[in-house]
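One chain is shown next in structure tokens, namely the form predicted alone.
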Amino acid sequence: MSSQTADHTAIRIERLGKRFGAGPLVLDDVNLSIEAGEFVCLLGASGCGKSTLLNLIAGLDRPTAGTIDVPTQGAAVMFQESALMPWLTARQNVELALRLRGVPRAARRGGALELLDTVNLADAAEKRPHELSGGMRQRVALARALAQDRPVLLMDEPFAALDAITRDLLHEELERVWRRTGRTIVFVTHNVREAARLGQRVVLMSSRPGRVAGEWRIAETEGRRIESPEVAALSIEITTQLRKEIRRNAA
């Protein structure tokens, strides 16, 4: 994996292939370029290789073929489970990421509180994970990911286990944080509406093996809501293509 990209490009994936052992190809000839500061949603049916692709971008696994170029500083990853340390407070969980980054002890508390304020959770800084709702725990996980101070944030279905209302609120929070921080975000989801709500670009992946099967670019994303007519229209268009891919792979 190379660690150099052009100034305007955060991630460049070329002719990427991945198989595990002697098994079938999971990903085949994936080509994708993601601009710095762009919000891209990776969408597809279960088993299409979305999470595998995310792990490859994160450097948690190596491709079988092709190349992935990412910024030298690498990427932070946020998963579906918050995976917070249960014996630490929200602030201490974020401080842990700052400590691992090498931030001096004297600066960690203030830095953690600032990051929790970024995700609108400063008032819960001294609560432990069991005292927080699922949505609040994911906000702490987001603050912890931001604490790594990486230019790229990879998110693997981080809101999938949450109820619809909480998920909608976190969509708003994530969009606000993205606009405030300028991070490049790659967001994996199997929820078509979620992808249409969040992404500047939605990339649809086929199954068995995973390839880029379609892309949609959204010119104006500010002010979108999950119930917005433009989100509904885009969801129908994407779902139509997704169903074609599922039928094609079921044949």
Given for the second form:
Amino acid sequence: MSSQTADHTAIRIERLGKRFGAGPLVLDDVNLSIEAGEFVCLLGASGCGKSTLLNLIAGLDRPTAGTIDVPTQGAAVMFQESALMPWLTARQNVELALRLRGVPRAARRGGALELLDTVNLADAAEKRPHELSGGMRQRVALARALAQDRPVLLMDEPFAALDAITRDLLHEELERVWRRTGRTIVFVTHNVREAARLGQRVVLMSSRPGRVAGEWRIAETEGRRIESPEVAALSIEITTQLRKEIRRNAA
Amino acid sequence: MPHDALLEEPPGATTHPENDDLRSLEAGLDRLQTDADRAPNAWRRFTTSVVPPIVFVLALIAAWQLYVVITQPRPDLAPGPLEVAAAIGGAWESGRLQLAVATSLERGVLGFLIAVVVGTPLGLLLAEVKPLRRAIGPIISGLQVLPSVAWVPAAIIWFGLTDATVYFVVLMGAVPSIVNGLISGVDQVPPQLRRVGTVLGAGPGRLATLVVLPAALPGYVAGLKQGWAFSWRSLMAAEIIAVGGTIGFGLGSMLDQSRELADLAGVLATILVILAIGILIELVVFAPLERRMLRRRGLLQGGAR
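So that was the form predicted alone. Now I'd like the form predicted in complex with its partner chain, please.
To see the whole picture, the full complex is given below, headed by that same chain.
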């Protein structure tokens, strides 16, 4: 299922379909190809199967129909809950990822501290998750995902549970990390502004079954903020389309 | 290493003003959103958790002594604290107390350790293999309710009056508690931790040792604690009932001996020793272990414990 495609495509999804058991179709004929180093936001209302799609890309689940090509090295995943191990410190949580990746013991500590520094958390390395705020926990989770050293980073509504101020800062943090590490990022969200703020490309999905319903490409992404006028303008455009998709379910 | 290359700062990035701006912003928000460290106060813990039980026990002994002084009961039916203390002193001088405590503790601790070695893999197996659990789980829960003393007659028939009888009864008391504790601990492991473990690349073996077992530790320790209590109880019961043969002289045997001599002060003295050992093990072994574990995970409420 996973083989490196020749050109610059990192993830190629063709005619993908998914249903759970005998239930209704969750994803139907999804076609999407994502280039290496691209930042793609998957946007949709509840029930559009965006998390299912992410799990399929991550290899946590198998498709019913169609194919998914991902880089052989696989993908790192970040979830809405930070899901840090509560008995380990921030550093040990990152070290666990390094250990499971096969990094020798001697290199783990330095590697973990370096990664925590990328997310501005070098000072909190010896703190345990319960001593950290929600935003800090998500940054540790980001450092842990980076520790996996996979070319693709999948993010499932990672900032949905955070307050607006913290989320705003984490957007900047994530953008900075993305520019610095050149990762391919697939970011699932139901927040239109978040998608317009972060993505180079926003993919809108329809609900029940999930299909690709629209796509926007943003040429100039540097220096965007959540309050920027171009983000607002794009949000309005996407929202109009999103509402049209949602309304179709009423009929 | 590709990983280092990816993290390498592009030239001039550290001095980028917007980058520093984000750093200081984030540092400020982090400070606002976390509490300052609260150092645990040793004196406060002493006054709130050590002093109250000691005061209560002293008051209890004083009331007992007062009762004996006022009503002057027959000393063979209601001995005073002084007579009980004298009984403990007498048992110490004759060396019976040391022998009994050493014998019982050795059996209790050894039996408990065997129970841990048997119960832990069994519990892990039942927690992870659903068909096995459906088959064996209810029986283990049932065994936890069955008083392990009920096994004494059978054990005597099987093993005679030997140490094996005592250990068998202790195991039947402790293993179900440890197994059930571990199972409930594993059940309470948040599913997203397993998911993360899988995403990070852990196979079934490393998932169990690096994620599931540590995550299940609170339930496991609770099970161990209960397992110890059941070991100690079962041991005393077995020692009272099974006397003679090659079975050594434990606290239960000492209790039974005092009863035969109608020495109530001796009986009460032995009960107090058994109780004291139980409390001591709880305070010295399990309480610090539990407190440390819960504090690390942020599960400890307030500073009262």
